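One chain comes next, on its own, written as structure tokens: the form predicted on its own.
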Amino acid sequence: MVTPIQVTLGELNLPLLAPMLIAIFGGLGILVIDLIKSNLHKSLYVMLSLMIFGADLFTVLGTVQGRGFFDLMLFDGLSIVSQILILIASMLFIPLALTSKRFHEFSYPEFFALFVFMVAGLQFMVTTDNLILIFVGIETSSLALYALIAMHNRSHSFEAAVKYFTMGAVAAGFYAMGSAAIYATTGSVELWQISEALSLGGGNANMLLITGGAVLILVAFAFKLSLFPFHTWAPDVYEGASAPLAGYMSIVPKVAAFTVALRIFSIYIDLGIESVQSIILILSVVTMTLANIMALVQQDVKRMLAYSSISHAGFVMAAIAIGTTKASTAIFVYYALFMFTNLGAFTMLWISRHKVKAFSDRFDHPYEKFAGMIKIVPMGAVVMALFMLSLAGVPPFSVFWGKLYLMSSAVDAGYIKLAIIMGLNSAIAAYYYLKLIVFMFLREPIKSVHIVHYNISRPLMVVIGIAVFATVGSVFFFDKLLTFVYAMMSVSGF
């Protein structure tokens, strides 16, 4: 006769859940306020989630690491910090629903409760080291990213959606395919359970095995970052949504990536399987590169922003192979500066918007409606211009110490030709920056066509003036944020 398992509630340590428990019914509550008083103004939905957020920080926050619910949730130092950042970057975005009236998707209490619903996901994927769960929440997440995509109500956004969609379901199959070939080897989901099989050896076959399954696991996360090959989803998916919420497709989804991709592929690293650790090297190197390089020849401000996107992806994915508690850090450092600079810049392409294409017709975002910023919204230059710089790594400005210590990690593990390869690219890199700054200080307005009108809301301004705050200021907290990001990753054993 079989003896039943007994798990008692103490046991199961439900608190790990909490984060997550508080934005689902938090974005339900959003839908039931919504089914009982409907037509409500958007701004009492705006309060609502930047609330929800703020709960969710502060339980994040307050709960002890350990393993919960049948061991299915992990709560360590590198779910802690992913999730700070991820609701730190929510908390930044959401307010830009109130900057203007032309964009309807932000008047639905549907938009906001999605919002939620995918914080929830992103949170579920980042404290879970259960392949199966991983899943759960990359799917939960990217359904309803699908259609805040598609809410944006235009033929661009319809597009991007479904593209989206498509490579979305694409990574799902190679994730999904990836996760039964080593389940089928390791006879385990567990990443703990599955380090331990892949430490104590097996046969030739096995390996190949093993290594297949992280090949197509890669694959899976090279579509969810953007990285070579796989990235010509991107500028057009970016593109078609509106720039906030590009600027913070650029960001969080991949924080929440990166989280998974480091605690899967820093067994392999750890376990010195060079086959996949080469690989991871050479995406990111060809990743940064060429993504530059295609950010070079590019029209609209707002796709070179994308493939900017790309590259510091590719930039960062380079921490992985390097498989140091050093590098480790440097991913959450680096995404933690560039966070603000880039939702900044994206923002002020949000208030810079006009009704028709009076300056391309292709693009919404020329260089040419840049022109001349300097003269018609000075301070709106110059905020643009300290984002361009952080972005291409100037000092004292906030990426550059991301991007220091990130390459010094690299020079530690005593990869040297990568760390030149680094710096080979913020170079190239700097001069599309610099080009966007040319024109708004040295260029003419054009005078043949409509003014652009620039939004400059309350709001708005709050975000923006936190964005520059941190993107300046970063000097002066860098050495505090590195300090803890470092020790939450030496906790978890990264």
Given for the second form:
Amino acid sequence: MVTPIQVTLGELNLPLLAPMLIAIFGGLGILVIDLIKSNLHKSLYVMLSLMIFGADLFTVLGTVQGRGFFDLMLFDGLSIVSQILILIASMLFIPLALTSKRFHEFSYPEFFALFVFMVAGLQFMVTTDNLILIFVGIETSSLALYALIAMHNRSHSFEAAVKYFTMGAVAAGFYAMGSAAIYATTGSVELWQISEALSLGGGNANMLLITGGAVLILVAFAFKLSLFPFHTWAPDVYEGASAPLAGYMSIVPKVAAFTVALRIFSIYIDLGIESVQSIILILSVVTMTLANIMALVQQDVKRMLAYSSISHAGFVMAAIAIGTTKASTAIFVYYALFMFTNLGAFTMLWISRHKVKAFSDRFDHPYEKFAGMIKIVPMGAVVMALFMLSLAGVPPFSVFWGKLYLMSSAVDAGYIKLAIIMGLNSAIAAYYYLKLIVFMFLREPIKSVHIVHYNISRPLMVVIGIAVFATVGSVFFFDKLLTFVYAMMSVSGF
Amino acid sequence: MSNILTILVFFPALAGLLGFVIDKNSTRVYGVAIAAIEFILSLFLWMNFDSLNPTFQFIEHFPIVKDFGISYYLGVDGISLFLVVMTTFMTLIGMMSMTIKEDLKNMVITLLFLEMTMVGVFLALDAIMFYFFWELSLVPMLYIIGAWGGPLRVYASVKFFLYTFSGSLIMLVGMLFVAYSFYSAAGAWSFAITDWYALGFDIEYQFWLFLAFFVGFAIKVPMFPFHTWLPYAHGQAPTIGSVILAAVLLKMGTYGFVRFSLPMFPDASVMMITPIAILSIIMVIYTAMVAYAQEDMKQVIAYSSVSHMGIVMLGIFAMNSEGISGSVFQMLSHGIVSGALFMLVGVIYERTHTKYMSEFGGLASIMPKYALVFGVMLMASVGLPLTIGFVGEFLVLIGFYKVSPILTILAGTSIIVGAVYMLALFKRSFFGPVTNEANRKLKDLNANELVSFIPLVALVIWLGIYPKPVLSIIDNSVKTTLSIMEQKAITPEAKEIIISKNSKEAK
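Having displayed the form predicted on its own, please output the structure of the form predicted in complex with the partner chain.
So here's everything in the complex, that chain up top.
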């Protein structure tokens, strides 16, 4: 006999849904506008998307933390931090559509609608502790993202989209199997109930199933976060996608995936299940090292940046294994700082995007293209060098602070060796970032070209300006950022 | 003038930023003017420095990242004061004597930024700030070597960068560990060096932390097995790059030992006296022998740099005030002398476009003034009494004699071996008949060059005859450092060594 559910509207706590609803209705609105009057200029949609994200961000900031919607939604500090990152990165991404040259994908309003839907999906993903809703969020956002990649409309892009789609489907399969295993052992898909069930019944015969479930989910996230050995798709996909989208993919879906990974694996870490912890640690160390070594031999800047962002993800993944509040804070502080720099670097590639491959048959952005850039566009070379130095972790630029804090959290928790490995990896990484600087500053231009600033436009310069400002000025807001994120993390118990 | 240190650190960088506006043909004068103002500021600091107060002065301290204990913390004591003055002085002289024509504007701006980082390293009292300037100094140097250097410049500059960068990342882990230990002990985060001085460690921790810092500093010095980047960097760098590299950048490493390693890890430092002394002596003798085998004048001086830095290291690990004060003094003298020698090689390279000794011979008869200046600097480098080089070297040897007479005698051969390769260089290039007829047309030092060299010669002789005004201030602060070490040392052996080696004070 099923008892009828008695829920008042107040208990549903619908305001929690407001941020996602804004995004969803905004996306629908974009489609409706297109239906009413087609052939509107992309700038309209860019501005509309910006407004949607702005409104979304304000609602997120104004929402009271809590549960709602049959306890499916969990609007805690973790979710707020991660939504803020997602939205700010999206707001930085959208203006990049306003290039001086015309690109195919931005002429479709659907591009913007899909993009907004994707953000809504990511928001759902981070605002729940229900394994099923997480799955729905992942799939919503991923499906939208596959389409966005393919819309770049080059053979490489189709390849990238199909590759990403296939990998994503495999990951989704792993995720579903892992969730099923966990459900089978604990009888719940709510993480807090799973946590309770595990701590009560931990240590009995189904340990294999418990860890097995975690490992399957870990594999799924390893695909999403491009961790070794599930990283092989990343460079190809980044190369095929347009530069800003590649930059976006190296940040936003990863932030969301880290949020969920933190939610799921912190249960295991807190329970002291060492096998899971050591698997994560090993994955993290191997990822950062191998990706760094692969990045050394790349001939294309975009592929180098792809490997570099894999390495950064591996770096951050270690924080999940460390499992202290400081480490959890470090994840988001790191990504908050990395976001500006990395998006800035990809935007610089976007500025230099040209239709014909002038320098190499194979690559769009070989190192040679940037040779002697200091002589052609001095300002551009300086800015790009700033981003590279920041990525390498040279103080006082933004990523240094993230690295510092993350390494410090490793040292605090007694992982000295990990911290040393992180340090050495940063040193390896410095080489390939330097390589670009060497090309830009110390080599002669190969062909007299205006190509390195082919695509420049005012909105792009604004985005670059913001990125430079955040990269250079990070020392002034790191304090505030740290306090805010730390407070949010400790409130939500991570 | 409570904020003079901030001005000293950031004035060159600010001027560098404004330098982008200056017209190409006027930047040189601009650079010299800024460097001169900076030098006058540093002299002003010296004048206002209370020489009786051995602790940090002109302190500026406020938090940057409160929750994480990172603060803006500047201060100067007797040890750093003269390194700052030497830095600004050598930058000024380097700027004046610069002969680069290509992209001069970029060079001037880069030098000004470099000056900020160098002054910053010596004045920062917060470990993160120190690290910030320490790492940032690599970038301008990378550009200077890479853009204006010789044929292998890119290789040399990247090697220089990666070598130092890897070492300092290990050091960073060490710093984080110290900060965490401070947090566990005191309940609050702090990266302030003065706070760290109050912190004691177990022997085992001291040992590992000492090693972590050692890697960072030793690569910069450069200590013997890590020295391979230096000959490349010097060989490829333009004159100004070599001058700054030898005069200032190498001192950062030895300064780091005095500022961090000794007072923070006294027991480990005492434990490491013998291994480090042996490494230093290898540095002194081995590189001197390598220097003798060089054909290239610049390489001779580059290797002699390593050799002299060995003496500096030895003095630091003498653990007594003579040794350490002598080391700090030797840092200054080496800065001035090796800077001058690199400039002198630059002068002849400028005229003949070669640095090989075999191309020269009998230069003394063609360029008497040049030969004279070279001779003075060479004598100072060898450590002839009444020159600046003698004071530091002598004090270091006296200081280390108390630790180990045998090792001191070995190190003392540096004066002899140094004389061998330096005089060989002098003989082959300056004396004898003029072997290369083309050299007969060489012009002697011009007015511009004389203006650069006369102050250097004056300094070399003045401080050689009367080092007291400098030495007494250094000595004051060194004694404070030693008393910190003495209080902190936990093992009786270390305490005993530190006390017994400073018996003079005990009286």
